[in-house]
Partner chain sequence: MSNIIKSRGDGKTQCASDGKRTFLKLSSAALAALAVSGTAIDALASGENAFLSIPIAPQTGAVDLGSGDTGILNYAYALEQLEAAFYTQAVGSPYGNMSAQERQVLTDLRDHEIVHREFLKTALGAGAIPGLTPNFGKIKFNNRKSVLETARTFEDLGVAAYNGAGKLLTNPEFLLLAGKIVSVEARHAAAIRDLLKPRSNNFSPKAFDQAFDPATVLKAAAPFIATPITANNLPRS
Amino acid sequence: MTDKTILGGLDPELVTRLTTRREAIFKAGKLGVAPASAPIALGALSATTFGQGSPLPAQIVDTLNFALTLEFLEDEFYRTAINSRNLIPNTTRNVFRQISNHEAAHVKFLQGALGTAATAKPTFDFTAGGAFADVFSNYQTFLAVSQAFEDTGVRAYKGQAGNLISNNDVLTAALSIHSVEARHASEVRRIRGEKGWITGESRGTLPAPTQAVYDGEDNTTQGGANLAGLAGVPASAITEAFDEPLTKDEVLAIARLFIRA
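Throw up the structure of that chain alone, the form predicted alone, no partners.
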C-alpha cells in the first residue's frame, strides 16, 4: 500500500510533512542510526513538523494523546471488521476499507507528532461487555457501533480545539482530521438509512447504550443567541445546523465502554 493511498484522508500539506519526516528517518537509517534510536529521532522530527523549537506543551501532548486513543479505537475496530469473514457486503466493503485506511493514517500521524510522548495502545472490547456481542458477525450491529464511534469522534475533536489554539500547526492538523471524521459519520449514517446529520438528541435506530453520544445535541443557543423560534425554521433544523462539542470526560465515559485495559 502506498503512502498516497493510506494518507488519502489528510490535508495535502500534512501529507507532505509526514512523508518528508518518513524520508528523513529512512535517510537516518542509511546513515547508520540504530533502530533503538528511531523513537528519539521521530520525536525530534515531530518538533520540526509542527514548527516547534522545543517540545510541545503538556496541554497539547495530553490533547493529542486523547485523540490518539480514539484513533487507536477506530483503527482497530475497522481493521477487525475488514478481516471478519462475511461481515461487510461487497456493496460497502470499499467504503469501510477506505475509512480503515484513513484511521490508520490518523494513528500514524499522531504517533509521529507525539514521538516518544505517544500513549500506548489500549486493549479494546468492541462488544462493550456483551452489549454488542455480535458486532463482528452481524452487519447491522457493526454499522450501529461504527456510527456511534464516528459521531463521537466528530464531537470529541470539536471539544478539544480550544486546547490546541496556542499552536496553529497542531490546530490545523486536528481540524483536518476532524472534517474527515465528519465525512465518515455522514457516510455511515446514510448507509444505515439515517440522515447525514443529527436531529436533537436522537440516536436514531441505535441501541440504548449509545445515547451518551448524542446527549446535549438538542441545544438551540449559539453564540449567546437562542435561535429557537427563528422565523420559518423548525427547532429540529436548528439542532441539525450545529454540532455540539463533547468534553474530554464525556468522551472518555463513552470510550471506556470499549476499553478493557
Contents of the next structure:
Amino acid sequence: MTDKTILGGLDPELVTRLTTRREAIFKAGKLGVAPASAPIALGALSATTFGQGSPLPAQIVDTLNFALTLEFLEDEFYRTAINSRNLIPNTTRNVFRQISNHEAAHVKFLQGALGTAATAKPTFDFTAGGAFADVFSNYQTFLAVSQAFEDTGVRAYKGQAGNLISNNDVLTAALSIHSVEARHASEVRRIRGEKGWITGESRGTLPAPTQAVYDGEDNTTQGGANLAGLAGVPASAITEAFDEPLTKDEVLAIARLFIRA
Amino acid sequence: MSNIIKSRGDGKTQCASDGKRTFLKLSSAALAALAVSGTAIDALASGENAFLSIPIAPQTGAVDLGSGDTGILNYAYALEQLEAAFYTQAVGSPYGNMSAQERQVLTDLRDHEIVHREFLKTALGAGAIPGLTPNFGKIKFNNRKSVLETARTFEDLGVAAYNGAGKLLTNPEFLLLAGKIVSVEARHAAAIRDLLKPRSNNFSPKAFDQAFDPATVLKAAAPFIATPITANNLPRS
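Since the one above is the form predicted alone, can you give the form predicted together with the partner chain too?
Below is the whole assembly, all chains and molecules, this chain first.
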C-alpha cells in the first residue's frame, strides 16, 4: 500500500504540510521558531528524523498522542478481529476490512505528524478484564465492543477540537478523522440493528458496562438554546441531531478498561 | 429568547424585503419553543451582529452570507435549509416501493436537518439569512436511485463543508457546535451510502473525509438553490 493510498481523501497539500515540511507547522502554529529545512517524505518518517526540535506545541502533541492511543486501540482491535477465524461473517467482512484499513491509516498519519513525540502503543486487553471474554470468538460481542469504540472515538475527537484551534492544518486533519469515525459508528450500529445515530443517552442493546460511552448524549441545550419542545419534530430528533463531546478524562476512563499497560 | 428579539429589533439589520418578512414570520413559531440564555448565542446576538452586512443586497436580490463566524454559521444554515427541504419533499412524496427501513432513515434525516436548521436560525437571530428557495428540478422524487444519490451528495457535501469550515471559525464554542453537527451528518452519509451499496466499503470510502472550502461547496450546491447567494465576505483562513 502506498502512502498516497493510505492517506486517500486527505488534501495532499495538507498531508505534505503536516508530515514533510516542519516549517509549515511552525507557521501555522505561529510560534515564530526557525523552520527546519529538509523536506522529509512521509514514508521515510522516523522518530529520529522528525521529532528533532519538537516542532509542535505541547498542547497539540498531548492531544494528538491522546488520539494516537485511541487509534492504536482501534487498529489492533480490528486487526485482531479480522485475523480471528470464524469471527466476522462474509456478509460484513468488507465493512470491517475497510474500518481496519482506516484505523491503520490514522495511526500512521498521527505517528508521522508526531515524529519522536509519538507515544508508544499500549498493551491492550480487549476482554476488559473478562467483561467481554469472547470478544474475538463471538460476533455479537465483537460488534458490541466495536460500536462502543466507534461512538467513543467520535466523542473523543469532538472534545479535542478546541485544543487544536491554534493550528489549522492539525485541526482540519483531526476533523477529517472525526467524521470518518462517525461513519464507522453509524455503519456498525446499523449492522447491530440500531439506528446509525444516538437517541438520548441510550446504549440500546449494548451491555451495561458501556453506559459511560453514552452518558450526556441526552443534552438538548445547544449554544445556550434549549431545543427541547421544538415544534414539528419528535423529541428523539433533538438529541439525535447533535453528538456530544467527552473530555479526555472521560474517554480515558473508558479506554483504560481495555488497556493493560 | 430576549437576546434574539433584542437583536432583531436593534435596527442594525434593517433588511425588510419581502423575503425577510416572510422568513421572520415563518420562524416565529419555532422561536417560541426556544429558551435562550447561553454564551454562544449571546456572542452572536451582541458583538457579532454589530458587524453584520445586510443579508439581502438590494441591487441583485442575492443573499449575502455575511462575514466572520456569523458568515460561516449562515453558510451552514444555508446548507441545512437545503437538506431539510430535500428530505421533507423526499418523505412527503415517497418513491414507489420505499422500504420501511428507507422511510425510517429518510424521516430521521429530515427531522435532524430541521433541528439543525432551526438551531442555526435561532443562533443567528437577526443575523440569519432569509429562507432560501430550493431548486429540485433535476431530482426525480419518484425514483429511488435519484433520491438516495442526491441524499448521498448532500450528506457528503455537508461533511466536507463542516470539516472545511472548522478552521474558519474563531469562537471555540462555535467550533464545538459545528463538530456536534458534522458527526451526525457523517452518520447520515454512511447510512445513505449503505442503503445504496449494503454492507460494502461504500459507507466510508476514505480514511480521511474531505474538507472543502466554502467556494467549492457553494458551487456544488448552487444547482439546487434558486436564490442567488454571495459569499465574498466569508473568512478565507
